[in-house]
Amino acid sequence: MSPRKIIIDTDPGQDDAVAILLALASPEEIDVLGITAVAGNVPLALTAKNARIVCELAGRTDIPVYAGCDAPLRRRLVTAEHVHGKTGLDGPSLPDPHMALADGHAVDFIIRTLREHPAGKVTLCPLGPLTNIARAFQDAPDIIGRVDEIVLMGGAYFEVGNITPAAEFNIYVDPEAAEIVFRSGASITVMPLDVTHKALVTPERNDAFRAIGTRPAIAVAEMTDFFERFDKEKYGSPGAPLHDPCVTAYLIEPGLFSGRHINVEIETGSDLTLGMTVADWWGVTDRPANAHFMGDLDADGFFALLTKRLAWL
């Protein structure tokens, strides 16, 4: 079976970086036509820079970086260096890329490649706020029934919100973005903070990437230390989520996860909920199902994944 094409959509974040080198890792199973950066965790010259130095790190200057949305398309920016620290990578010590951004913008970037592929060939992988896609489908609406399928990571359901006590932080930061997405008719997997705050980096799985030896693995050794210093305050959790790994864990080993296929909509106009994920996890409503939201995974055997292909860079 040929891999994967993948556009991975971004906003680095250790968490990003991580997902980035899983995918990389993973040349039979994963082929990346690109990397988009999108405004979010840190502001974008920030993100479009990470995108780069994690490509570098894993030692693939080959994968174009695109620049995309500096801002969602309604708000104001909110971003979170009070988790990821002021460069969104703070933790290991990584130097400045060489590489240079690709010429052109991510989003048309996104509408050109979903052209040129065969319809149901290419996967977006949304790891970020969801403006760069939302702007991609408002502007080339023929590309939609061009994506094989969305994987995301983004909302909550039993897990309520991690930037307001109702909304996870991708959604939150552009909900109008999110609501257009959720509402494309695009096939979509969801990996909410319900599935990602049960990756947890213990000492012990941190111990092991870090026992790899390699340099990708010591930075996200390193990348957990600095990283897991906030969830721990706030979760009293014994280590980090690993949000964003999960997105390239699933189109990996799928049966690592599992969810039901339900329907969920975006909290656009609420200021108490606003971005919240509202998922009819029970069914009680008769709105049509447009999401396989996810509800569980092994978690061992997604370390054991995890472990397994940073050996491999």
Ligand code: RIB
Given for the second form:
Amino acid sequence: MSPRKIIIDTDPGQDDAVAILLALASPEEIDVLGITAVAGNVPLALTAKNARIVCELAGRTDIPVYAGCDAPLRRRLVTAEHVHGKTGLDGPSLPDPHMALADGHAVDFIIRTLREHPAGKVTLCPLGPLTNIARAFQDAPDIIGRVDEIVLMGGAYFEVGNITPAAEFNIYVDPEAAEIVFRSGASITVMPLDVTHKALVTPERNDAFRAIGTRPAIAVAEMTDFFERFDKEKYGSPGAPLHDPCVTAYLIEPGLFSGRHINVEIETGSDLTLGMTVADWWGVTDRPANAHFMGDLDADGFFALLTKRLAWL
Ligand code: RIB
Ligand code: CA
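Mind pulling up the form predicted in complex with the named molecule next to the form predicted on its own we just looked at?
Complete assembly follows, chain above in first position.
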């Protein structure tokens, strides 16, 4: 079977970095057409820089990296340096990138790529706020029907919020963008906190990364050593949740995940619950299903896959 063609839309972010490395380590299953950076964990200048740092770490300077939107559609940017550090990739000491940004805006790359490839042949993998995706859908509605699938990290139901009591960060930063995407009619698979909080990098799992001994694997272990502070302190969890790599792992081994096809709406009005993903997990409304919302993960299988593939870089 030929590899799935994808665009990774991202706000690196240590967990974004691991997701990108897993994708680049899996050429049999994934063909990364390009990476589009969006403002999120840290401002755009840093997410666009970090995406290139990760490509160089993987030895893949052939991957075009585009800078995208530097702020949400209608709101002030909220960032997460308290989680990811001031660079967004705190932990390992990685060199500044030599590779330049690709020419042009990320939104134009998304539109062009979807128009140039046959319909149903390109998957979008958003790992941050949905601003770039929503802007592309606004500027070129014709591309929506050409998207094979959107596999995104964002939202929460049972786990509720990580940036506010009600909202997960990616959705909270740009709720209007999320509403556009979730109401677009595109096929959407969601990796919410309900799943990603089960993908915890315990010390044993991080030791297994480190034991691989390669630069990318050691960098992942060092990223995790830094990134885990926030969740250990807040949730008392045994390690960092690898949020974004759940998206890439799903493309490689979907059987690791289980969930439901349900309705998911986005709160965009209330200040109290802004950015909440109102997921009808129990089917109590007659709102039409618009998303495959994941609820569970085979965590041991996930880490076995990730550890094996990281060794391939
Ligand atoms: O809430 C977790 C998400 O927000 C992850 O994608 C992380 O990288 C941050 O963007
Ligand atoms: Ca992210």
